[in-house]
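The form predicted on its own is given below as one chain in C-alpha cells.
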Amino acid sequence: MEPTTVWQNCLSLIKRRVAAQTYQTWFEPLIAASLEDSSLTLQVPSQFYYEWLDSHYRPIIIDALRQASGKELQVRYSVVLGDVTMEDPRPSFPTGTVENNGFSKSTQLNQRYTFENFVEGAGNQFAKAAALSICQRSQKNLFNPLVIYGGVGLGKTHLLQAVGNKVLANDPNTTIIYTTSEKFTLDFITSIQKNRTTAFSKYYRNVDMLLVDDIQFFQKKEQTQEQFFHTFNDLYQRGKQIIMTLDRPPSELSGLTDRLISRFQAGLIVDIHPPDLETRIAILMRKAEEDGLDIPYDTVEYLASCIKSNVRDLEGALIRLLAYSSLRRQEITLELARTVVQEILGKKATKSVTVDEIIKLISEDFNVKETSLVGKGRRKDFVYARHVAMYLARELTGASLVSIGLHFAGRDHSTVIHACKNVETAMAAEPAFQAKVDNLRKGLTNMVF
C-alpha cells in the first residue's frame, strides 16, 4: 500500500477519537513520507512537534496504524524544517485602529488603562511608582525586568497596559507588544503548525518593549518556556524593556525552569496588595464619576466595606447595583445595596454596618444628639457615648482608624485608639456595661439583612 493511503485511513480513525481542534492542530499537517515493512515515517515541522505527538498520541497512532494496515506497524518521525516565510505569525491589523471600547488592534493595548484612572493606595503605591518610572526614563532602565505580582483583580493588567499606553503617548514610534502567556503559547503552537517558527521568533524579538501578562501559565509548558527563555535573553541583551505579571512571587512558582525564575529575580519585583477601605471607596467613587453617576456616600462606603476581595469584584458589585436600580426603577439606596451584597456573597455575606448607622443608633440609645456625638463637646455623657460609637465602629465596620476618626469631626487615629481602650477597660471592670455594649453590637449586626 502507498504510505499516503495508509495514513489517510489512519486519519479517518484518529478523527473519531480526538477533539476537532486537536485533530486540526496536530494531525492534519502531518505528511506520510515513507512506508516500510515495519514502520510508517511521518514528516513533522519541528522537534517540539514530534515530542508532543509522541508523548501524547503515540498509542492512538499505533492503534490506528494496526487497524488501517492489518499488521503491527511502528511510527517514525522525520523533522523537516523547510522554507519559512518571514511574515508576522499573527494577523496583521491596520496601524492605529481603535475600536469603540478603546482596544487598539495594532498594539493589543486597551487605551482605557492609564495611570490617570488607576486609583493609588497603600497596597499598590510602590508598584505604580515602579511602572511609572519606566515611562519616564530616557536612558537604559535599571528596572529590567520589572515583575509585578499579586492576586486576581488587583490591577496588575491595568498597570501593565498603562505603561504601554504611556510610552506610546510619549513616543509613537516605540514598538511595543502586549500579550498574555496563553496568547504567546497559542502563537507558538500556530507557528509550529504552519512551519513559521522563525517568523514567530522575529515577531516577539523585534520590539522595544515586551509586556507579558500572567506568566504563571507557562508552568509545565516546557517548549514554550524554552522559546520564551531565548526571547527574554535576546531582548535583555539588547537592552529592551521587559515587564511581566504573576499571581505569586517568582520563588513560589512550580513547573518553571530554574533559569527562567533566576532571570525574573534579576530585576525589580514588586507586589500589589488588596486595597484598604479608603482605596476601595476611592475606586468606587472614581468609577461612579467616570460613568456620570450620583451615588450616596453611605452606599459607596457600604459596598466598599462588604466587598473586600479585589477591585474586579468591587466594580462588579457596582454594576449589579446600577442594573438593579435601572431594571426595578428604584433609586440607589443603602437598602438596595444590601440586597445586592446579599445576593453576591450569599451565606458569606458580611454582617457589616456603616459608621453612620452606628452613630445614629448610639445617639438614640444614649439620648445624645448626633451633632453632639460627633462634635467637639467634652461633656461626660457626650464623650461616653462617643467612645462607645468609636469602639463599635472599629469592631463592626472594618474601617481604618483614620476613616473612623474622620466621622467624628476629623479626630486622628490616636484618639480612636484611646477611646477603644477606655471602652475595653470599662467593659472588663463593669459586667453591666459589657452587657450593654454586647446588646448594641447584636442589634447592629441583626439590623443589616
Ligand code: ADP
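Bear in mind that the values here come from a model prediction, so they are computed numbers and not experimental data. Superpose the two forms; the largest set of C-alphas matching within 1.5 Å is the rigid core. Residue numbers count along the first chain shown, from 1. Compared with the form predicted together with this ligand:
In the core-superposed comparison between the two forms, residue 376 has its Cα shifted by at least 2 Å. Core-superposed comparison between the two forms: CA of residue 71 displaced by 2 Å or more.
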Contents of the next structure:
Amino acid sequence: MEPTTVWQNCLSLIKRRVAAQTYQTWFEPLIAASLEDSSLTLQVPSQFYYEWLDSHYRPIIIDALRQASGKELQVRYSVVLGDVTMEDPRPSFPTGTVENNGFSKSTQLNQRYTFENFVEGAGNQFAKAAALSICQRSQKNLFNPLVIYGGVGLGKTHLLQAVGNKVLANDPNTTIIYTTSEKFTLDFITSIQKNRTTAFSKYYRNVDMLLVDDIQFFQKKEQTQEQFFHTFNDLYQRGKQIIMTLDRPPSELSGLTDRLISRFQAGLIVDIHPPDLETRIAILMRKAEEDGLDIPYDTVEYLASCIKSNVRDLEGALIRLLAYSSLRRQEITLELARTVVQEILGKKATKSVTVDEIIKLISEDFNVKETSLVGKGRRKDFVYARHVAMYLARELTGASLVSIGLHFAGRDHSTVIHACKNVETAMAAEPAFQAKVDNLRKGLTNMVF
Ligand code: ADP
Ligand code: MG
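Next up, can you give the form predicted together with this ligand of this protein, since the form predicted on its own came first?
After this comes the whole thing, all chains and molecules, with the earlier chain placed first.
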C-alpha cells in the first residue's frame, strides 16, 4: 500500500474524532513520507508539532492506523525544517548508552539547536559571540575552557549544542561529545561497577571537543569531580576544546574543588541574562514563524510583556495558547492570550485595567500632573513617572506598544519599548524600586473588578 493512501484513510477516520480546528491545525499539515512493514513515517513541520501530536493524539493516530491498514502500525515522525530533515527527533538524549566499550558513540546533539534560530539580545550577545568564535577553526582554543552560566531556561543548552552542531557541520570528522554532568557521573559509576574505568576514560578523552551541560550537578560528588578533573586536564593539555554550562556563577558553586574552579579561570567565563522585552518579542515571533503559525502581533507583544522569567516559559505560553485555540476552536486573539497568561501567572496578574487608569494612578502616586506625565516634557521626574506608567500599561492592559505610545503624546512604539527596558533594568538593580512597582501593580489590579 502507498503511504499516502493509508494516511488519507486515517485522516478521514481522525476527522470524525476530533474537532474541526484541531484537525486543521494538527493533522492537515502532515505528510505521509513512507510506509514500512511496521511503521508509517509522518513528516511534521516542526519539533513542536511532533511533540504536541505525540503527547496528545498518539492513541487516536494509532487507532486510525490500525483501522485503515488492518494491522498494528507504529507511527514515526520526521521533522522537516525547510530542506533539512531530522529523523525521529524524540531520542535527542538517547539513554541506551551501552555499546561494546560501554559507551555510546553518538554525540547526542539535538539538531534543533542552532545559532541561526538563537535570537540575539543584550542579555545573551556576549555568550553567543564567544560560543560562535569557538566554531571558527582559526579561533580554536582562544577561549578554553568556555564556561557559560545563567538562570534556567535562558538558552545555555541551546548555545552549547549549537556549537556542537556547527562544528560538526563545518567538519563532520570532528569527534564531539555532548554530555550532562549527570550523565558523566552515571557513566563513571557504571564504569566502576562494571570494571570498565579504562573504557570510560578513553571514551571521554578521545574527543576533539567536550561539551558538558549543567556542571552544578558535580557539586559534592568528589570522586566524579576527580575523574572530571583528570579528563579536563588531559583534554586541555592536548589543546582540545571544552565548553561547560552551569546555572550560577562559578564562585557560588559549593563543593566544587578549588582546583577545578581555578581551571575555569584559564579560559573565559560568560553569563546570560534574562531577555529584555524586545528580545522576548523577537523570540516569540521567531518561534511562531518556525512553526508556521499566524499569531497577531499584538498578541505576541502581550505574551512577551507578561512572561518575563525565561525563554522556556515563553515557549510554554505559546504552546499553551496554541493548544487552547485548537481545543476551544477559537482564533488566537488577545483575549485568549489573556486567559493563558492568567493561568500561568495566577489570576491577579491580568485584571483589565485601562491605560487611562494607569496614567491617573501614576500621576497621583508620583505627584506629576497628568498633562506632564503624558506630555513632551523631559524633566527627570516626568520621564521617570512616564516610564513606569508605560511599563505598567504594557504589562497590565494588553494594549499594543503603538496604542500605548498614542496615549503619551503619540510617541512611537520604540519609545515605549525603551521605557519598559529602563524600568526592567532599574527594577533588577534596585529592590526598593521593584517593590514600588510591585505595589503600584497591586493597587491597579485590585482596583478594578
Ligand atoms: P537552559 O539550558 O539555559 O536552561 P535552554 O537552552 O534549554 O535553557 O533553553 C530553553 C528553551 O528556550 C529552548 O527551547 C531554547 O531553544 C529556547 N531559547 C532560549 N534562548 C533562546 C534564544 N535566544 N533564541 C531562541 N530560543 C531560545
Ligand atoms: Mg540546560
